[in-house]
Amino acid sequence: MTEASPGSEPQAASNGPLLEITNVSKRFGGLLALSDVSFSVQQGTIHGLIGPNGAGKTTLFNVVAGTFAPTTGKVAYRGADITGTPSHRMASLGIGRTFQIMKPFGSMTVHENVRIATYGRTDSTEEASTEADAVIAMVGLERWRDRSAGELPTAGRKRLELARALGLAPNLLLLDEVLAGLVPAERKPLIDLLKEIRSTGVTMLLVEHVMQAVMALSDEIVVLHHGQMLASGSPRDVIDDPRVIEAYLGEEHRHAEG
């Protein structure tokens, strides 16, 4: 493996793809989760990553996000290989990622939560608290900067768990399951601001479950099924595929989405 050293960002290959996934597999004990995974990530857009139950997404997200080395296989950054760099290191390189289970420092403020990370990239308490303002601006938190995180609802949480992401200015984020738990009338501002998010540049591998969500922000789906790419494509070209409504969506979700 040819790891960046520290604190050092690998440059990207001249109009190659920011992200690669070579022949990834991955094995636990017995059970193989991952076989053969291979897919590319282009520059300044959302590559949704779906699939049953089961089916090898978070331990495909893991891998990319250096919390399993894969068992064989390849994962690339900007032309680098970054396997097996463990995930304390993927700040430094500018990759961020987002949890599922939230866990903010719940009697710490917003502003201290985002602080945290910004200080990734400065020494500087003075230039750490603008750079926290500025993305809790971005992601609608401002009149909760000086409350306790604990004191957020389900959505504000959402929205912290992306903050503190977005504080370390990554040109790759790792989206685990953002929309889940959120209401209808809670997800299309999240949406919304992931496309305005998008819009400056940052590229976004995002793994979930709510479809509307993963129509409209992606420009290509891979969909994993018992751990192996079943479809991989546009949304419609996924959505349109027997395979994909056989395994995971099934009829009546087509004819809902369509």
The other form holds:
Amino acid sequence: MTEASPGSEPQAASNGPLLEITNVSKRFGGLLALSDVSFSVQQGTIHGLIGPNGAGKTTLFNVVAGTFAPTTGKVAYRGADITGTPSHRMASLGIGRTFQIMKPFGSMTVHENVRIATYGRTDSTEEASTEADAVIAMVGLERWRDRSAGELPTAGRKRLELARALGLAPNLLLLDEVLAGLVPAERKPLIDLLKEIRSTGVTMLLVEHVMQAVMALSDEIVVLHHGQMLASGSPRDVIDDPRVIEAYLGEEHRHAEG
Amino acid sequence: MQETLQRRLSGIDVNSRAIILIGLAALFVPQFAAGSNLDVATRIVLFAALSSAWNIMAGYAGLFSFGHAAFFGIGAYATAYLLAVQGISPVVGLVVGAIGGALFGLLLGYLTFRYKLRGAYFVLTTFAFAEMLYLIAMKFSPINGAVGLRVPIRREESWWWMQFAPNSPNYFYLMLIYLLITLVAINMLMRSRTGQYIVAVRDDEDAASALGINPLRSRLIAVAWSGALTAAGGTFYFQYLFFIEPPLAFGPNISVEILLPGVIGGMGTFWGPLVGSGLLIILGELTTSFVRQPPEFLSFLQGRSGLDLALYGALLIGIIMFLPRGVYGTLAHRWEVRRERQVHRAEASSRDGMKEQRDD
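Moving from the form predicted alone to the form predicted in complex with the partner chain:
Once more the chain from above appears, this time first in line as the rest of the complex follows.
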């Protein structure tokens, strides 16, 4: 936040989209998890990625985050091809991510957890500590600063996931179900926090199961179903789309019967 | 000026202060212990250092090695070859051995991490590498194969040649210097960003990667440090023992002796290997002397060979069963839990207090 992060180099294509996904497919053996998905994310927006269980949301997320490479297709960030870039290089490009299954460094305190991220931005441990404190304050974990990260309750761990990603001072934040597993009372403050983060100019790609949250946050939404793009557009357009309603209702019917 | 000095002193971390204290206290050990007792103290110090070096990998990096004899033997043989065959000082051997240990660590690490060998497979690979070096050493004529190498006896004592009179306390001091340097190095490494990255990769590799850490690089750094510091121990051991042969350098016994203090004391804790080494070696001495001279009602035990080892083994099993985090590790953990609980309670009561105030 004080220093220019490595991610804020002069942009290659200043007017193009920040993230561009072109014809991405991913095959796991006989299963086609993603089929020809294309969309782009504009700088400064929140892009929601929704779909019923098994739609390929997490697969697409992992392709973008560099966890694994797509079978075919291309992911471009600021106009540069980043397909298959190992995940540890993503951070230096200015891309931060959270994990759906939270992964705190259990032997460390909350502050030490966040400092692992801020270390990458400065040569001085002291500065990294200060930066970490700033992020901890932003996500509201001050009270837990010196507590073991393994002890945090679920809502706290979600915030820690977010804090660590924010510690990278990212340009693009990939959020994997940050609201899942929270009770509604815990969601509201987190949604407000995400809005606050957007107001600092961070672009977000949001994989989410909680519909209401996606609607409240997203500027654009992509709906995946059976690995294919079912619909995309503004939240209003998407929610009125009969195919989307059918995909979700079909899912709920099955839940009700099963 | 004075203020900055004060601040600098208060800026010294707890571990460093303890290292200084231990170093000062240990200076007086030879005053109280002589002969075989000083031998025991010397071995405690040596294996505390070796196990601390092992702990970088097994404890902090989560890479359990069952083949640290490989590094140890490289250090011992580098020194032995340079000294006994080439007539070069063990000080040079120490440096060459440490570099050799680090390089061998990088090789072993690169191959195992490249092919993603984890858990039991990693453990077995470290063991196989040590065995491989053992077999090579047995047949390798420049280092005298199975016969081994001896320290050429000099007439005068010398630090440069690391050679003193047989009962000189200087061997103890030599090991003490090795231990203190090892502890300082580990403390600096683990407090640094590099060390924090190593622990982060151990705790969660995916999360660490997402924060820009290259897991391969972090692990290789841990293995290289561990290998170099363990190899240094090989040098001192050779000078102390005056002799090295393949089973002494690369044998599985050495691997076990290196890892046991860490396991018993507490893996991944700074003081665990130190506590473990003291405990294990003293325990070993006690069981041996107990069987050699048992109390009257157990006199039938006298002189039964191997019984002391069985007793020693039983005690180890007991420690591992009842203190799974190791002796020091368990105590440190309990203390930590208690501290957390106190903080929690203090916070809760201060919140209640605030609530009451507001209610008023």
